[in-house]
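Have a look below at one chain only, the form predicted on its own, in structure tokens format.
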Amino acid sequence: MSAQQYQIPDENTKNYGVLLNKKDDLQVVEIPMPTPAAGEVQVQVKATGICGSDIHLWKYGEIGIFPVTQPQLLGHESAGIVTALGEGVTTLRVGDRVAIEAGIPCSKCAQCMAGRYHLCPVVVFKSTPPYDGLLAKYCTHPARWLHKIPDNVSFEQGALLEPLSVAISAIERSGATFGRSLLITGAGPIGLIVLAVAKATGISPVVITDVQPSRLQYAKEMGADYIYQVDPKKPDYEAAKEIRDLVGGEGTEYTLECTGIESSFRTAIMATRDAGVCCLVGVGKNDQSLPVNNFAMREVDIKGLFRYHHTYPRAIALMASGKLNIDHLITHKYDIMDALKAFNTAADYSTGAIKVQITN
């Protein structure tokens, strides 16, 4: 790793971030440099992606059951260098690059002794209110939630190990496997990397839904067996049978719903086999009206995801061993200090952005 591709940084070393102080107000400031703690390593971000969370946190205030209650930094999708170390760390060095896990458990509690660390009560996940996120030129981060990417792997393709890993999470949550048939819905990012794997995994057919056209197109270009527009007019039931009708009439044995949208999702429950899994994986409305009966009546499991666990080591194989190509997702990259520029791209549907990465 060359000296030149990052700046070990000294007394007149300036930090900035990108600070949510409340709704519609975000703003690239100047922060104090952070100092790791015994156990923390100190990080030069080179890449952060902008997740459609910081977008909602962004325009609504809140995301799902966490409301925005003071300024906070964005930024959970990043990958960086290592340019200082705190006491006691060993398995990291300068210079090393890493992908960031944003979450960090107490590894104390039940959940995270059962391994599900994810549903770690006192979770610190970073940019989920109140906590900082990472989009900062400097950040400091438990080494233990750092993990080494190799030389092969970029700084960018680091930063979609995050969305990857809510990808893989999704699939395995949903059970989908080898020759069995997935819907999808929502060709957004997370659908999208969804898509990505679930073809490398020769999950077949893939059927995916978006209001979009261009949204769908690309989905097509990517492998999809079936793409289907949305007309937001058309009821619920109507949709769901016509996307059912894609693939012989029983509907597919597995459902992601990508969106969190009300509608998407009880369309996503009815367009679901008999006996089959429906999967919600966007975050929308705390309260939503769904199709009770219809989904009981069919046995149709019905499940939640909450983030991921243990998916960095697989998903970083995985980009290394380049059989997964999600590079072309990344449509937009602007420096930090041209933030806001980036998520008001991000949140443009007419720029065509999918995902929109900040750099420094």
Second form
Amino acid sequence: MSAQQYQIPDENTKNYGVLLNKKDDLQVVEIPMPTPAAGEVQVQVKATGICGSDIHLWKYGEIGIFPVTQPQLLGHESAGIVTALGEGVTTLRVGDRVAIEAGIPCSKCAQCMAGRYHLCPVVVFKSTPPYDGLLAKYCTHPARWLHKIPDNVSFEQGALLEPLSVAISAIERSGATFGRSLLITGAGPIGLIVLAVAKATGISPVVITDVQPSRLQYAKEMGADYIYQVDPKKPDYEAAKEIRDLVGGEGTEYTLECTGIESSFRTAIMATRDAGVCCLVGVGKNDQSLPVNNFAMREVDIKGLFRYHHTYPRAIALMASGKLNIDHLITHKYDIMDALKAFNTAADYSTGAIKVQITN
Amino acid sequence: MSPPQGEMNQCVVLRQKNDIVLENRPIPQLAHGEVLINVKATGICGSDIHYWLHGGIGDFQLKAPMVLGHESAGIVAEVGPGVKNLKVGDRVALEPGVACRMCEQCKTGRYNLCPEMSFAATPPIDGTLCNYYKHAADFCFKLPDHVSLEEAALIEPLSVGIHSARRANIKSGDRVFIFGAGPVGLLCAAAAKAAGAGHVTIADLVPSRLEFAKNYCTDSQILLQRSQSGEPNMEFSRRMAKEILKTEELADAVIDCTGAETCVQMSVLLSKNGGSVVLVGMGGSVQSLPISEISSREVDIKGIFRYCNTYATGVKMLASGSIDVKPLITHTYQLQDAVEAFKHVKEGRDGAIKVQIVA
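Show the same protein again, this time as the form predicted together with its partner chain rather than the form predicted on its own.
First the chain shown before, then all remaining chains and molecules of the complex.
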């Protein structure tokens, strides 16, 4: 099937989804073919990336403050083709190639009206319990939260727009801009995409840390100015000092913590310069012990990050410009009917997987 | 101009932990850009008490006798070479921290973080509790005639309030919640109101403090309880926050002036999505925080280190009457009774809020 080909379902077309019944119980099952309601469109989902949160939901039955309470589809990093229009949709046509923004806010509350729709108290984010995700052959979605992608952006790249949105959002939330130094703790898919965006936008120097030497080597090839291998046995303040010394002793002006691991967050805080910003991107334990006096008395601001907002247009522009080269982060692709293999690959570090995608 | 001849320079000196004496020291000689201030009013801060009782705060430890005090105002007695902004007789508030003015932090305006900062009464720099104190003229702020020196001495703790209100991004109509109704908490409330806050709630363990706060820049008051023995702090904090939210709403800005772990935790829980928590109180160096809330609700956590660019603002606020600090001055002592004044603050007697030493 070429990139432009799509299949408009008829009464015989079967739909399949990747269903998490409960913790540790993931199956590809036949699911009903959805019909778009008013304002919605039907999308043939062509590519979906697997996120660490999908793995976490699968293995732990919860993520952050959201427990799995009923069987649900996983996946929220998707792109596809419009196959049917619901009533009243004028902004899209059948055949349009789109990226799916998985979060649907109410658009009416104070947060939404102030433009901070990611903080809408009643946002429906597909794949966060209890809402079904996008890992299906066909899904429906409000037209308003779909973004057309140009022909030179593939579906695989379209699926990368979601983690790219996290990276753009994280850099913006921290305030890091060109000419300023950045520390990224964690060279997983998010950390590496942040690195790519940082290099593409002139942020420099960039330091990146990880426990795995192979990921650090990968980061070095992507243009990281300094790499630092974390030794879990080393006290966090020692690691912080070694990281600070890489950039002249004072630490970085901005830090993005992309692991969610408590010791990494503590190190990240202590490695940030006075008056800097340390932004937590990774999701980890609900309560963590932090060196409060250290960051308070040095006026290092701590900012949490929740998803993204208003990033898709910019992410599409960045992807379409060709300035960003992150296709190589897609290390494995599986057909949706082999989704379990995809999940097993993604969950196993020894495979060297960075971003695993499921295609249709 | 020659220095005052034959005048005594009585100084309140902390010789070592628990040992304060009055000493007569030479009147300092002025270098380029400095003025000599005849100090008239000095407030006593919790940090002065802490140095007295413990001999140090964190990394700042007393290694030699040091004059105490940093919340002062006075009259210019002598003007050194190169000083253009002041003349003898000018009444001034003293900003106690003199920065280097040359490093990157200074040049970008965050001079409170200057690595070469000389801050009065932080070891080894002598403080202002004396008759004659020399100071960089550009860190002295001229007062209009109708602002008293006693009020001007309060610009120092007021500066903590102004800096906190700015760090918390308090805007008109905002809802602000403050933990701690001591002088710092009250001045944070005053700064919040001056910044246009629509509703200020203040919380404390001590009912008499809340009684006072009822008539000073706050709209509602919450009486806090101590955690019961055995209950983990995070559980207590979640329970208390739920309780508080029965009568209060989530806040745009929460300012913690206690340093207590439970209050810091509650600060996050009481913040709106996208709100700010400012940590003013200094507490345990490692604290457990509700990270899931900080992340999923994007609540910013910002500490403060003293203040910067607040003195000119403070003078204007006192001059215009947008803040009235006079009610906070509850007790006054003469310089020779300094030890009594310190004991008074330590014991917190008679509803003491700000105790000042005047000359």
